[in-house]
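A lone chain, given as structure tokens: the form predicted alone.
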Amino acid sequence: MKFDTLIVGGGLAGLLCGIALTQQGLRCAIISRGQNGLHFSSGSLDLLDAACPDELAAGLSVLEKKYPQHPYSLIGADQVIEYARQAEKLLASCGIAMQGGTEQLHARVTPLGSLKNTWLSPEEAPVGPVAGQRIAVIGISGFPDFQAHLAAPALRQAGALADAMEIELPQLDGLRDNASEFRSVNIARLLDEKSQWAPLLAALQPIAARYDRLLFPACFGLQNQQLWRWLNEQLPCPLELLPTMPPSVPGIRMHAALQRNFVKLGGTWLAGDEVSHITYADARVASVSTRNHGDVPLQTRFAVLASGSFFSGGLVAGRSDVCEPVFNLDVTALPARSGWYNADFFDTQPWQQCGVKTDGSLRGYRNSEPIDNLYAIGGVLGGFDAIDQGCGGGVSAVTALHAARQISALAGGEA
């Protein structure tokens, strides 16, 4: 099988970077292993910690000069901002409904009642300001991912006239007498069911009447909004939904999304699937192969990597060392292994910014060597510190379209 680009790694990075490529009419292929970290994150991106345009101009100005190798810094920062708008209008096109954006930059609720400054965050993520309004947090009965008395105190804190409650929900009894049963996704596929909206609508109208606002765990709409939807059009306040402990309802309908309309524009999506072995020429990936194609060869002209940080095995620590197990390429030095962290678990710790090298345009080096049609891209690039920086979301969307670009500029010259 041949293809223009083969795309290792299947989250907001790689999906991304395979819809950009197939809109120019390129013929690519994601390999996915399985579960991403979108499957495990809020639904919303972040792409500066900046409360507003100017801060985010300014941040991006501080981070050229005090993180030269921070992938914003390589690829600059007016062109951050271009391709976090062509991002904006990706995500709109993929039918992904989100609220903020480059210019209107804002604070959204986290779980715990704390407001964070965000990039996008989905339609129905409660956003603030909250003081002077009347919210009601509201938790299930039993469910342990989501602590509504935890995010109540918060919330009073930033001025908001909060109170924690839950309700009772005898439908989800069946999932309730199992504790591994009892998570987001699996109360989600209940509560989709038509059936069940009335029920749902029953339990929150009393407490809606009393209220400004709801909050509610994310725990419906795993393929959809239409649940949501009918809700704020039957209750008297709006109702909010904040993400649970994973596995994440508004990530995995993110992915859903951008996986369909990979598929849709023709791209083809090896789900299940990890590479095994990988053939160079003049410096140059040739093709892959992959566990379940072992006798098929995947030929390519440009590779991508996209295969997350540590949590997805995208890099891997040893005792000594992190390495990059897929290409073996080159990653950020580390001081000794002590030096790896700081003793306060909430300080920022060095190993967050390690990662693979790369050049301007996001080409990989190997023996410091650059490989000329190998790009890598979000997590498991180097010199960033996601949630320090507060940047995770916007550099797998930033660096997915910068390689994109690379790509077809150099695939339509080779044409």
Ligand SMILES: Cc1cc2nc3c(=O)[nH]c(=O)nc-3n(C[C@H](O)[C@H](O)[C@H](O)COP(=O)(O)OP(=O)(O)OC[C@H]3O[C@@H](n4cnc5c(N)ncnc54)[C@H](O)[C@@H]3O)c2cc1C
Contents of the next structure:
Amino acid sequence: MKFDTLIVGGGLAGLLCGIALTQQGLRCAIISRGQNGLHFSSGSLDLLDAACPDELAAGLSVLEKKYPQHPYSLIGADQVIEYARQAEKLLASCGIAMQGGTEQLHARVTPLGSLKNTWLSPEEAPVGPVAGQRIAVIGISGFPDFQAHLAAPALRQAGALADAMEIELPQLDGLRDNASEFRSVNIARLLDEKSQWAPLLAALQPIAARYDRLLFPACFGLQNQQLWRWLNEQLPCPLELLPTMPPSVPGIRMHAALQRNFVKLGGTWLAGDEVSHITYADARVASVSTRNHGDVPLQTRFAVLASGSFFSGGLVAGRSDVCEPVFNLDVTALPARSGWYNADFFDTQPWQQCGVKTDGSLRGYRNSEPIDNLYAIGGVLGGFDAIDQGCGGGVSAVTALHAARQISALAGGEA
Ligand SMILES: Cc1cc2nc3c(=O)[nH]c(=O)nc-3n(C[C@H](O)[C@H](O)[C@H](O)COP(=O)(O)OP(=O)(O)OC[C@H]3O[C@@H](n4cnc5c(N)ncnc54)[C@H](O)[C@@H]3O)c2cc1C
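Okay, that's the form predicted alone, but what's the structure of the form predicted together with the ligand?
What follows is the entire complex, opening with the chain shown before.
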């Protein structure tokens, strides 16, 4: 099998890159081992911890001076904003409805009731300001992955008149019997059934009469937002959905929509597969074999590594070093192991910035030599701290589109 581009990893970065390339008519395959960051995320995508476009521009310029190896610094501030806007359009073209944008950076309400700056949020996510509003935070009785009583006090501190409460929803009793079954995705599978819409509405209606906003766990809407839209048409005040502990219903919905669009555009999705062998020719990746297609090497003009960070196995830590296990690319230098962590759990952690080294085109290095046709994107990259800098989703989107543009220009497309 011959491809223009083979992408290793089918999370946010791999899929955005694959969609941008297939839109240009390039033959593209994604090798995807399994779950990815979106399945565990809030559903919001962070670009940088900034409250408005001016703060974003200032933040990017600070990064360039302080963190020259940050992927945004390698790409350049103007380009970062341009790619972020392109990503907004690409998500919309996949039918993914988000609020916010580079011009409408906003503060989303977290499950703990605090406000956190972000770039794009699912339409149903609650955003600030909250001061002076009567807000009901509604949990589901017995559901462990969302605690209304944790969110309400922080909302009160932010000036809201917030109350915590629970509803019973007896239709969920079948799941309640087994704690490991009583999770957001299983609840969503049940509540998304049309027959369950009216009982949910009936439970929310008496509360809605007394409040300006209802905040409910994101426990429905696995395929689409139909139930959320319907409830908002029926209720006298807005109903908004807060992220739960993983799995993330809005993250899974976003991933499914991206994957559907990639395949619809003609992309090849190799599910549940992983790289087993790579051949090189003249400092270029020539072919990739996979566990499921071991006897048929996949020949490719370009390769993209989008295997994520430690969480997804894109980076692996040993006793004294960190490696990138697929292409064995060079990773950013780390101090001795005792310097990987800060003792204060809530402090920035040096290991977070560890990842693959690249040049400004995002080409990876092996033994200090660039591999001409191999690009690294997303969480596997080094030089940034997704948590401290609030830029996880943004780095994935921006680097995916930057790599797609390099490849497309070399391959004769126009991404
Ligand atoms: C728990 C958690 C929560 C997060 N929440 C947020 C959030 O709310 N907002 C935000 O902006 N960012 C969040 N992030 C950051 C998040 O990592 C990025 O936003 C983004 O989802 C990363 O995308 P990615 O495609 O680079 O990597 P990933 O999403 O990690 O995807 C990498 C994929 O590659 C696959 N893979 C790895 N090795 C191989 C192989 N050898 N062969 C084939 N496939 C392979 C993995 O199985 C995985 O599917 C979160 C991260 C974590 C870990």
